[in-house]
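The chain below stands alone and is given as structure tokens, in the form predicted alone.
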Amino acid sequence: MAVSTALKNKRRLDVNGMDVQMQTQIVHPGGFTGGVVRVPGDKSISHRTALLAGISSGTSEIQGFLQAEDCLNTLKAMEAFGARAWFDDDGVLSIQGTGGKMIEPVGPLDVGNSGTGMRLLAGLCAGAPITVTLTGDESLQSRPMRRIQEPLELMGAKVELTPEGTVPMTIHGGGLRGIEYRLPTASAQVKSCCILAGLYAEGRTTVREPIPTRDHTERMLRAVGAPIRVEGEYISVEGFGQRGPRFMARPYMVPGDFSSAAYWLAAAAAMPGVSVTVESVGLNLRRTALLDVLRRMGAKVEIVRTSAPTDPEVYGTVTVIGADLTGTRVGGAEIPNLIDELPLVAVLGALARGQTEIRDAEELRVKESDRVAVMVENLRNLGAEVEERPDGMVVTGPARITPAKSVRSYGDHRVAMSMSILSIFATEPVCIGNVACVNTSYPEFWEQLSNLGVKVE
């Protein structure tokens, strides 16, 4: 099955011809039984396999690739650059790469809602001697892109943005030179953008990050034999010049997405005695800070590693057993490794005894939505006591979850899924609007929520 067909069919099945903004789900309280779950492939790793396999020589086979809109849009972009991609009947993805070369696409490339896809693709586009326009949906068009414009232009590319510093973004690539660049803000996406552009530069590109962020790009480049070095806060790659890298095709196994598993782990954590086990899930230490938070709040966490020492990524089985939770503080260096799960931490704060404080999380305000403002609004609408702060919030619990109003996702998949978990603890059904956004990362979410005993309609 071709990638474009997979994306078209997925949207048709999920949307059924309706305006996606009109879609709602009603989540009924109670019923969550726990159990054993397997979650879809990791979104961050799926993006990166599409890019690296797409510029390799030969055909790579990828097991566990996430067939959600964000990743399929990245895959379509790689096809526009000359790669070929198709799924077999078992969902295994094959990508015939371009051997390091990239052709100029016809017309703009729409990456939908994916900030990761946008910023990683920008790095590749900057390296090739082509002109490319990248765009996205309304939400993505509001997100800041000057943070990648600056380093790419320092390397020699020309990057055009709107006056507001947003997409559509037109990149005139090629002729890059290596630089040393200190990230103003910790960001795995900006770091990866610079590293990928550095593959096409003359000389060495070094990125210095203020706080360690997820390192999937570094791990995968090491696995394909790229000349990459990590020394503390410095990540360096030796460029291949405009001819591009000469990576060989290889097999990939994408582990389950920890950020998807987090919803089930959080639900179990807030239910004394209930347990959830997630199998074959990614356990990269720069992704799993939520497990430390759950332990601090009182839940029991058990981890069994099943990956081999030679695997680029660590994965295994995680079990969480619920308890009466107490509030905690999250902030500082753990924020980059917890950024996608912070809406869930806010939900747990509403269910725990005492105060839960989220700080140093200004980055939440420039995600698919302003996740600070949106979560504060939704938590209050369900009866929680919340104080909004510039860099986060303070939630005081335990709250009696009583829906005074419906919940709005504002087109943000993480908000929609996080609020569905809180709805399990409500006194009556909760209506959650704008839920089509969940398809960007976790199309099976509502089905799996039902499989775990929760009534959804």
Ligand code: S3P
Given for the second form:
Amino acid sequence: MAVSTALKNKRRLDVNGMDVQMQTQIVHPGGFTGGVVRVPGDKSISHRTALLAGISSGTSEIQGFLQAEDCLNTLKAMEAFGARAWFDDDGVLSIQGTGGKMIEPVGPLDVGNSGTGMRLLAGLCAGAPITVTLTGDESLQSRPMRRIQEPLELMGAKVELTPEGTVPMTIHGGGLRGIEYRLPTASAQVKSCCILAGLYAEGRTTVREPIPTRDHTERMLRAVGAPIRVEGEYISVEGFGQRGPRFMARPYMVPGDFSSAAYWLAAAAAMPGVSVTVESVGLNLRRTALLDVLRRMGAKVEIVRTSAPTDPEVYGTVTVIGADLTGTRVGGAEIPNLIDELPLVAVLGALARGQTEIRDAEELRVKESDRVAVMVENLRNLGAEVEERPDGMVVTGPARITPAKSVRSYGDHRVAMSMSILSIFATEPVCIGNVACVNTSYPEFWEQLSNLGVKVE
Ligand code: S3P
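Starting from the form predicted alone above, please write out the structure of the form predicted together with shikimate-3-phosphate (S3P).
Entire complex below, previous chain first.
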């Protein structure tokens, strides 16, 4: 199946097989049985396989690639740069790479909703001697891009943005030289952008992280034999110049996405005695801080690693057994390791006894929506007691979850899914608006929610 067909299919998928643009879902309370689940492939890793296989020599086979809008858009962009990609009937993706070269696409490339797609692709484009315009949907058009413009221009690319520092972004790439760059914010997207551009630079590029963030790019580059070194907070890559690296095609295995598993683990955590087991899920420590939070709140967590020591990523089985939860505090170096799970932590805060405090999470305000403001509004509309802070929030529970108003997702997939989990604990059915956004990362979400016993219509 061609990538464009896969993308069209995902856009239209919902529980009833209807067109989902602007659709609402009603989630009924109760019913959640727990059980054993598998979740679709990791979004971060899927983006990176599309990029790396896309610039390799030969055809790579990828098991478990996430067929959701974000990653399919990245794949489509790689096709515009000269790669070829197709899915077989079992969902295995083949990518015939460009051998390092990037051809100049005709017209602007729209990467949809994905900040990861945008920032990682920008890194590659900056390295090649081409001019490319990248754009995205309304949400992506409001997200900050100066954070990648600065390092890419220091390396020698020219990057044009709107006066607000947003996309559309036009990159005039090529002729890069390596730099030493200290990231002003902890961001794996910006780090990866610099590393990918660094592959096309003359000399060495070194990035220094203020706090460790997810390291999928580093692990994957090591696996393809790239000259990458990690020493404490410093990550260095030796450039190949603008002809690009000569990586060989290889097989990739994408584990299940921990951030998707998190919804089911959180639901179980807040139900005493109920358990959820997720198999073949990514367990990279830079992604799984939610498990520490669940333990601190009182849930039981069991982990069995099934990956081999030689696998680039750690994966395995995780089980969470629910309990009466108590509030906790999250902040500091823990934040990047559960950044995408923070809306769920807020939900758990509403269900737990006492205060749950989220601090040092100002980055949440520049995700697919302002997740601090949007979660505060939605939690309040469902009866929770929440105080908004510039860098997070304080939720006091347990709340009686009464849907005074419907939930507004603001087009943010993680808000829609997190609020669906809270709806299981409500006194009445909850209407969640504009849920088409869930297709960006987890098209099977509603089906799996219903398989776990929750009535969804
Ligand atoms: C991602 C990094 C995170 C995360 C995003 C995926 C990645 O963003 O929120 O969903 O794949 O590198 P930041 O690195 O900007 O915090």
